[in-house]
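Presented as structure tokens, the chain that follows is alone, the form predicted alone.
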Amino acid sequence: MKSQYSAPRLYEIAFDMNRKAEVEFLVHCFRRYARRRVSRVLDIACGTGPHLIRLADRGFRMSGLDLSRENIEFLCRRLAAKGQAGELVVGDMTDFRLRHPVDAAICMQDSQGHLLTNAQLLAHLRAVARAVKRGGLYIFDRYMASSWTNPARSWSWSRRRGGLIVRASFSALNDVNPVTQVFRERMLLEAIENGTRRVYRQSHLSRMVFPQELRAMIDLAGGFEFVEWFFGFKPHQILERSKHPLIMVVVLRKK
């Protein structure tokens, strides 16, 4: 068995879905909340680039940061095939620097959850603040604590691209620790192509934060001001007015 990060093509096929509405939301926020024109954007924990590629297609100059060299190399090839370029960096989201500052940063798919302590979250917020120009935005999504009202959740689906079938299984909220707020996520990708079957597995820890805890961390980090938060990627659905939200999308602005 291999980690799915050693198979970025399969990961891209399995998870490159339902991103159009998310990108529309991001562009809406760039236009409404930024106090500068957003032209250069950093995608943190960019993975195989489902958001980065779509934003590049819309004319934004993109930078990408990911801990996986395989993902960055795969994304380089994706951009090159489209005649596009970007600053793509293998690095840690708690301690990185870019050659060029950006007008906005994003961090999607609860990727901040890989930060398992408040100290790591603070370091991350400060690193992002160094990369974003004054008046620019930082937009990210996080699981909500209300998700804990249910037991571990699991999803399974399949996608086909040409002669390749990818079957995916994902489960979250396994073994929740109510003190550290850490839980385990598990993923399996099964690829079937030309009669050959390959299986890739991954298991990692993730952490959930409470909304007011997150607000306190933002204030303590000092680089951003809170602008707004939403339930999902819906500009009309403010978090406080939502019933049983499962995901919060947060908009911050660089001071």
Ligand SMILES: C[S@@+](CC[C@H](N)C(=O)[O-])C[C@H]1O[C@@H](n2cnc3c(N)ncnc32)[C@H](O)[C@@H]1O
The other form holds:
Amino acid sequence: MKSQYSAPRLYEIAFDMNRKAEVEFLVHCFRRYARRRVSRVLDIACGTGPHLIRLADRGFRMSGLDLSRENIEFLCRRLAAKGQAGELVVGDMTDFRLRHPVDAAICMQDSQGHLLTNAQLLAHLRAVARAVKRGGLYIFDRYMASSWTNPARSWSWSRRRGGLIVRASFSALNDVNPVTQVFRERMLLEAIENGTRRVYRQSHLSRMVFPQELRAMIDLAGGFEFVEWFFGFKPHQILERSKHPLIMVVVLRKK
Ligand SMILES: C[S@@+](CC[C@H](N)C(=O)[O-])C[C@H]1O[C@@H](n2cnc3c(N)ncnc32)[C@H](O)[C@@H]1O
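Switch over from the form predicted alone to the form predicted together with the named molecule, please.
All chains and molecules follow, beginning with the one already shown.
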């Protein structure tokens, strides 16, 4: 069946890594930092829904937004197969409005990297601030400039699900522009099943921001107060305690 080999399915298998621990941490943050009960959550750039599905399993009422219609349709089918529902929307994270405001928003796997200019990042923060209720949270992760040289720029791994093997290669930091902080990411997914091989290639631009630059943008956007940031998905991993953080996980609260 062709849909079995579609790119969202391959992506979902290849990148099903630390998702369980990430969701655990998100739920911890909802309880620890929100000034309201978190029940309704928006997953921004939800992709194939690794976090959205797990949060729905835990009883949160989920909304999802992604620019890719293919991803949203894939996720609709995943939710329906589990007898669950969610408000899933094809849309742009720099300019969206929800039917129902949420108690928390998340944006995972450095999806904000798709925002290639300060203007886009500002528009995004303002759009999220409109969608989150007062006292609610916005939590997202970003790669850090300290990961520009270490670890290496490309990774390869493989995963098996049933009779399907997915081999993935991912490379970041190609053609880094030191002024715009924009670079190219390349991904290759190879699916092998029943002796058939299919290859899916994707390439897109991404941008890194520096922590203090991000803080300034958050202040400039208005709407959110900074709460805390982490270098991983554990409560004790406060960003300042790491000498070589590869990611920052940022928690903001709606004013
Ligand atoms: C790295 S994937 C992450 C997906 C998911 N959050 C995860 O953790 O697996 C980035 C996602 O951002 C989406 N995306 C890119 N630009 C976007 C935009 N302007 N608005 C909304 N989604 C966007 C892509 O379609 C893709 O699904």
